[in-house]
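Take a look at this single chain in structure tokens; it is the form predicted alone.
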Amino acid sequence: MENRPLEYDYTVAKMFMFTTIVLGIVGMLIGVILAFQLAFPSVNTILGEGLAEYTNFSRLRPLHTDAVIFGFTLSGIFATWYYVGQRVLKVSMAESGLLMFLGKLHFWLYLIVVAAVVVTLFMGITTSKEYAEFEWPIDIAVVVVWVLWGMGLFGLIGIRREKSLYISIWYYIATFLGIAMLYLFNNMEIPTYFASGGIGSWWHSVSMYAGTNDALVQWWYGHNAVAFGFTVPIVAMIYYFLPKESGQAIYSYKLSLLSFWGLMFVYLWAGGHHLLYSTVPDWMQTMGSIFSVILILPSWGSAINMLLTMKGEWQQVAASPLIKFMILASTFYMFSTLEGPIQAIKSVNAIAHFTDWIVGHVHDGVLGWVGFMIMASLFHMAPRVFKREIYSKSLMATQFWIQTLGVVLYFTSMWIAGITQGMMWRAHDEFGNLAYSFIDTVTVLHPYYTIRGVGGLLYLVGFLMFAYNIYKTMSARPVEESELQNASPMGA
């Protein structure tokens, strides 16, 4: 019998792919309106006062943040699973009808949960804890979408024909299992009107947890999302897409394996960090700060790994705009890690909580890393999804500049800003009054502020460019994949 190539089924990849681009563009927009915002704040009633209460700072942060982390991050890493998981496991979906109608069923619940989030949060009903913001229903939605993710995941590794489970598959189990833990955990809360005997409105809730018990479990979760979110499935793309697009073996895979089992260990400690000089117990809070410092060894780890995989090869960088987005997602990774240790040791929080140099640190993470990573996995499945070459590699290496200048000046101008407010928050003069009022923090931002707003406007017409390519991908002459892997560098 004549051995044909495997033909993968990307139905369900193609599917995340749209609302990871769509998603990004509406969670960017919202993100560059926000900066403007604060550097100008007659923009929060730029559509009258009327709609004053739906499009102002308050209301629009939280769709910010869920549309980033929610959807534009968490569509991008359905989307590579959906494509990595059939590649690596020697397996396609469409060889089981259950897992088909388990990714799509999965795709349409998750469109249906992400309506009724953009739904509720502007209408203001959120339980106002950060990143956990939905109320019960659409909790109860989230678990039911996650949990037909892990069916469809593990049902896929239970039916492969590759024995060896890859570093990325690990990655993408250890992601289920800590977001489903972290989020069980977290939003344990009780609806109000059942517990009140029918009053109030009924989709209100209250939190298990009350007080410093609430703060310590909600940032156990929100730490820990953003390292079972951002981190990661991230670094699964990267083991997977590096080595692919490069021809180039990873450079050590015990130390992936190393790097893998010092993450899952270390990271679930340190979230204590976000709650440095507050009522939680001393202890506890130095347990967070020392796990913090040593999660620089495993995310080192992974980076250096990333890094030396390209030994040799370096000249591909400067050839291949895509091996660059990857390349500087890495960098920007290991800038991330040791920055955000640095912020957990006590005497630098002291000065850096609560200012802007934390919103610097989060947005060369997730811009840099998260967002960079993100698109060059797609850019890499666009012409194997499509079976069309990908439309512009110039205009591909315009929006890395772009976008690279965006980071760069949205970080900088953040760190600046942020050590600016610590250092004037603490001055005092000689007789131990405060140096300066909050106002003349406010007035002395504003440069950077406006700098700001500028970086993010750049990395959001970045990814428009993006959008554009792979949009113009999708409508181009169709290939065979053969003609994909000799047309250049790009199609290793």
Partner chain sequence: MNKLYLWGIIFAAVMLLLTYLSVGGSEGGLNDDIVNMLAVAGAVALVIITVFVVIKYVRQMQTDTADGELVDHSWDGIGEYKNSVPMGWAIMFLGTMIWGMWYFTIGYPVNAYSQIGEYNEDTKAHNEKFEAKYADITGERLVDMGESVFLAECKVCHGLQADGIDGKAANLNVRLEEKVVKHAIINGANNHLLGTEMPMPDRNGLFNANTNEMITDAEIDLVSKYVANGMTGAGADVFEGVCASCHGADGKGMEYVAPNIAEFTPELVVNVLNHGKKGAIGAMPKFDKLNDKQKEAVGAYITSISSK
The other form holds:
Amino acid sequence: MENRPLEYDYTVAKMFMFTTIVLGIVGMLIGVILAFQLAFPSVNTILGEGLAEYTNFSRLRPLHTDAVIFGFTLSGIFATWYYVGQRVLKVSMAESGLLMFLGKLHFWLYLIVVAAVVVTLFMGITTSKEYAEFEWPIDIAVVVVWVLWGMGLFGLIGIRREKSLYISIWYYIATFLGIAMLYLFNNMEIPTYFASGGIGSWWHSVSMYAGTNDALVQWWYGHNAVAFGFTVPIVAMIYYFLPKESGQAIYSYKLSLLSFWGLMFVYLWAGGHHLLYSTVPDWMQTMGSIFSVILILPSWGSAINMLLTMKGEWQQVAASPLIKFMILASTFYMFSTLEGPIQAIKSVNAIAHFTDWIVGHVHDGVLGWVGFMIMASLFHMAPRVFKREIYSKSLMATQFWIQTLGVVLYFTSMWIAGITQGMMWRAHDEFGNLAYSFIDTVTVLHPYYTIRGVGGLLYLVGFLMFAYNIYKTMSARPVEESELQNASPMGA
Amino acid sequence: MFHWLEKHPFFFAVGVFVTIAFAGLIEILPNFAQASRPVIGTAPYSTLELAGRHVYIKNSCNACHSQLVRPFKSETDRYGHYSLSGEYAYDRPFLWGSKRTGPDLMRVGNYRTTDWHENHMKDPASVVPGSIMPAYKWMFTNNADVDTAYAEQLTVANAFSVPYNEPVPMKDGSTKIVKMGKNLAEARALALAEAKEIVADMKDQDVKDAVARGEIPEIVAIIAYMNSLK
Amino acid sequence: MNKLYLWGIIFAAVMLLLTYLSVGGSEGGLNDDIVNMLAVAGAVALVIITVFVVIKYVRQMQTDTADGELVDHSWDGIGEYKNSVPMGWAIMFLGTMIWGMWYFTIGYPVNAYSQIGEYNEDTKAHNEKFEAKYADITGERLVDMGESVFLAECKVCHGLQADGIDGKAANLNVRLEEKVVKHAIINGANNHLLGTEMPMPDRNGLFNANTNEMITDAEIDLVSKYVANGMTGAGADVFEGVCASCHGADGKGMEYVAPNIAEFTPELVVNVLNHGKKGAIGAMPKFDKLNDKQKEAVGAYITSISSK
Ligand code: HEM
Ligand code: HEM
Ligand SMILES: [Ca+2]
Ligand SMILES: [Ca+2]
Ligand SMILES: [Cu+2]
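Which structure goes with the form predicted together with the partner chain, now that we have seen the form predicted alone?
Next comes the full complex, this chain leading.
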């Protein structure tokens, strides 16, 4: 049985690769628009006064976050799952008609939900909770999509040939369970139309929790949505794609083991760092701070494991833009998982909270870590999935440098903007009066907002190069007979 | 043990679930009962205020504005008394926000007025040069959804015993009754009556005419909400 | 020196420079504020630690070689070494876990920290420091202090130039604008300008002692212009006949009877701040969040700009 390589079936993976790219472009384009709206408010009416209701910053912002999180990132997670899952479990989707059907259903329902989200957010139908904006009908659809994924995931595991689960699979399982638990509890809401006997909008709902309680549940969710959306599944990716691409063995199984269980245990406690100096009890805030600091180690554990996997392989790093993406992703992962804990220290948070320093932290994570890893994964997958060599290596290298510059401009400008504004808010003058009115602390940020916009634009340009490269790979390269082996084969 | 778990996905999943689930139990639950008690002086939202709150949410004002005054001298100087847990007892959802691109609005009703909001929402930079807040001109023509606000009032009154039509204690020892209509028609009438008080201080003739006709433009509702934030 | 270290140092230096510049962006820099200092220290630590830890591992890519015992299994061709965990990492993980548990069970309960307690202390210290200073703030310094309050609190409505931004709020460079006077005469006024409830009657209560008749439309126009022009020009006779009995012949008001309408006084401004004002232009909120000295100061400032 083991003699002939399995023919894996990448149909569903391909579908999700497609949405990863399309929704990535949409989400990042909106991000760039947002960035320029803050630098130049006239961009709010970019399509004219008449459409300003739909194009202004406040309508678009949730669209950006949801498009990049639930569109780009989640598609990337699904795409890699439908690729990695089969391979490390040594079982093909083609072997089970049921799994194939579930996979396709998963994709199409997902696409319907995405469409519903786009339409409703444009209309202003939102519950306002960050990263949980959807109203209850969409929540239900989301749960169905999630259950479908779970059935596919555990179904595939159920019929696996590889008895012991590879590290990446641990992380995919955790992603599934974590999000399921968080999403359910944070979206407990009562539809008012039914509760009032048919009055008002049918889609409107009211949260089951009020005030401080609602905040607690929301940030228990919000923080861990980051954990199980931007960290856990991305770690799953790097544990597969880096060793696979480089041909190196994982540096230490024990380190992966401790990092995994450490991460699972510690992450959930840290959510309190979003509520520092709020009205939640002091001890919960303190727990949030403490566990954030502890969290550095399980996070860095995975990153170090990856860097050490490349021990002695400098020539690969130098030669392959794909490996460069992954090494830099690990680096940004380390950076943001040290930055987060530092911002979680109460006194530092006193400055950082509510400012652009947080936005900077967010984006060195999502652009440098999440974005880089997803693109790297797709770059690795493309030659295998399409059985064609990557269209252009030099384009890939150029993209790498453009995007790196973009990320650096983004987070450095927000770093300065945040610290500047945080300190200006606190400043008293020689008479003991507030030194600045609020607007003074807004106008100083203009240059930084402009730089951020440029950085974001560079990143978007890089992403378009990525999309083009993949598109050309699909369409312009000759088909290879058998699966391309080892490191990603590159064209000119 | 771990090797065994890695060969038994079901138990692996159970292990992961238990590991991630109990932090929530320990950290979140203990606060629940206490935080739901309102402090004295906190009253539920009236129909019009709630409709305004929906306008606020619809436009994601919370993307730029927080509603949480932290206990720092610099914040209490700027915004007023620091926030107390019970002040949010009727906030579903909470609107603390996580980014202050604009100032905190927790107590904006204390230091801004109807006519100022009117000018500001129409064109922020005209009153605050250099403002990067978008203009919300369409709020002057779109009508607020009073019905849904009323549906929400009914829902929270039934499900969470929010005290409508009941006296709630105020800081000065008096009591206040926030009225909720017995039926939709009455709720609409109550909201309109409130709206009339607001437009009396406004300048925009079209909005005044609309209210005179019995409509409630979004701007009126959102100003009612802003004024209620104290 | 290895190129990596060079790049690391350059990057760290640039980040530190940027941080330094952003601190300089705020009045008084760190301001002796422990929170500011910790934030900057955190930023510095973040850059330095990340850069040099990452370089340490990247150096191993350049110099070391992979070794160790492989587990006798591979997943899709991926092997795993049985290497033990890096010692430094293991110790720090264990150490922080123990620290966390200690803090949770002993550290925190014993040193119970209260953020409100801290706020109260900070506020007390701040107030004591400035109350001690306030006694010496008089005259020109008081006006400067008032300007600082004005720029932080009032300019969003009255404008940087205190000109009321095209009639959106009162123009504080002049005592009164014509339409405000007219409005007060026609509708009366009840804004606690004297600090107490002391209304001015509307036009039906304004009797012209010179003509022995109620004030007329023409007279209203005339006297409004007269007052708005700083009590000059035509209309002095109407003022004499109608208004002087309360506001005084010079318009400077009478204690307990009517406010000064010839010029701003600090007391008048303080009364506006204590009670707010609603009139021809719009509504002015009251300002509970200012302390008495700040109100006095901004009163002095407005008095000074309007008398220039
Ligand atoms: C050790 C790990 C981490 C810790 C302890 C941490 C800590 C923090 C803290 C303290 C905040 C700011 C809360 C506030 O004051 O508003 C924050 C915000 C955020 N972080 Fe992290 N962070 C970590 C890793 C990451 C990573 C790897 C990512 C993404 C890839 C990320 C994404 C975010 C996002 C999206 C927010 C914004 C949340 C909001 O909307 O307010 N974090 N994090
Ligand atoms: C082209 C690149 C991008 C640009 C220019 C950009 C720009 C922005 C802007 C302007 C904001 C609003 C910040 C504010 O309210 O002040 C934002 C928020 C956010 N973006 Fe992006 N973005 C980009 C890519 C991404 C990607 C790829 C992701 C995720 C994978 C992402 C995740 C987020 C998140 C989670 C927030 C909310 C942060 C918070 O609430 O603290 N962004 N982005
Ligand atoms: Ca929801
Ligand atoms: Ca946020
Ligand atoms: Cu967090």
